[in-house]
Amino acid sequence: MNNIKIVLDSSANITQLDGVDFAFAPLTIETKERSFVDDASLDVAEMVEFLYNYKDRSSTSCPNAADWLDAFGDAQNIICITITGSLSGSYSTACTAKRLYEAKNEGSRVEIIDSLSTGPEIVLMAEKVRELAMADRSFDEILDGLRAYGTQLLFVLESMKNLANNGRVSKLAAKAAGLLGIRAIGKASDRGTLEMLSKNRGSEKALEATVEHIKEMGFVGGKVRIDHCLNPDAAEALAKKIKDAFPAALVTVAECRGLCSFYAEMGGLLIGFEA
């Protein structure tokens, strides 16, 4: 099913995806003085800058039911997959565009899909569809064969200012954090949800304990995606440590866009997996 359309939110980190029909609704960085729209445009350095130097509350807002349907375009089969339900209400406005878009458009097909994540693992899922609607196969079996894609997501902070601002972690355990150097590790849950894994002091043994965790997550090789918020040495020297245990792991790194830029924060690393 080559006419098939993907389309993902601006959580994905992605802005293009080759071989295939894509669009991506944008979401907000949203302060008291300052709005930043996660689009193409944006300029993720100078918004971290902004934040890392802002007091008051930030937070973000979701894509609308109309950004929804400017992405769909006129597309009779889309697949649109969205960051968890749990940071954003982003799934819930996908679900109103796709009532309206197919009242209005008689036969068309869209299924949104909770990733339960964001970033990487939603863009491991993407392609995933691509590569099954590449190989022709039916509305139904590219669903199927997503459902049975397994893959998992892991986050390194060196800061969680804005997660405590947020109300996602506590403000004197963020603010530890910071003066103590460090690197907090976790995953996305089965829930969708933040959840915590193991506290390490200092970068070297973050990204050590980082390849554990992905052992124990259920990785054994195949596809790793490192996206990073202004920190690249350190993606770098993960991606090696990776392909140091796992020599056929397939590893890329990315940068992070807006949205994942203000939750990981400077220097934070969201890593995807297959598992």
Ligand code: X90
Given for the second form:
Amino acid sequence: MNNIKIVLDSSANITQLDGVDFAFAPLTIETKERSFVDDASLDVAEMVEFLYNYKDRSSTSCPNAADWLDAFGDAQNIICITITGSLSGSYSTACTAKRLYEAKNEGSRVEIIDSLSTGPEIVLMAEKVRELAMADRSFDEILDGLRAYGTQLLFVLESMKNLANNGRVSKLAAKAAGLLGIRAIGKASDRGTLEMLSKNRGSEKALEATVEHIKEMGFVGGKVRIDHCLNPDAAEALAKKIKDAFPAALVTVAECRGLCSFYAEMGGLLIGFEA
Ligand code: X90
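Right, the form predicted alone is done; let's see the coordinates for the form predicted together with the named molecule.
Up next: the whole complex, starting with the chain shown before.
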């Protein structure tokens, strides 16, 4: 079936996906002074710099049902993948939009999938949907193929202040990442929450530990996607370490958009991989 539309939210960190009908619904990053819609026109670096110097409260909000309906457009067959429903209302509002859409557009079919993750892991899932759609699989075969597809997400963070201040992780878990020079490594748990794995002093040690975690989590070579928040050097260094350890690995490096930049903060890395 190659008339599938793939719809994501902006937590996936992509604004386009070649070869298929594609759209995304933006989340929003808010402060008292400014609000940043995480669409293709957002200047992410400028937002990160602003937030870095901003000391007052900041928060985020998920797309509402109308935002999702905009992204659905007038497509007949839609597969929509959201950020983890355990930490965001995005999945829930997408489900509301699905009900409205199907009621209004007879014969249409919308499937909403909770990624239990974010960023690069969502992109791997979307690319799997695209691959199956291009291979002319039916809607149900695409969903079966996606369910059978194994992916994981690791994160390497220098600060977890925004995650803790917004109640997405416990203050205790966030504390480790607040110490100067310490990188906290964790993963998306199978419930779609943050699970801490290790604390590492310095970038080099953190990247070495990341490769070890990737191995422990079942990576044997395959696709890896690294999204960074204003940290291309660490992302490229990690890509090199992974390719040294797994010469057959297909590693892509990209930049976080607004939502992931807000939570991963300056220097943060998100690593999605097949396992
Ligand atoms: O609805 C909203 O306002 C969005 C809330 C999103 C909260 C979590 C975003 C995490 C972004 C940080 C590290 C990766 C965590 C993975 C957990 C499954 C990136």
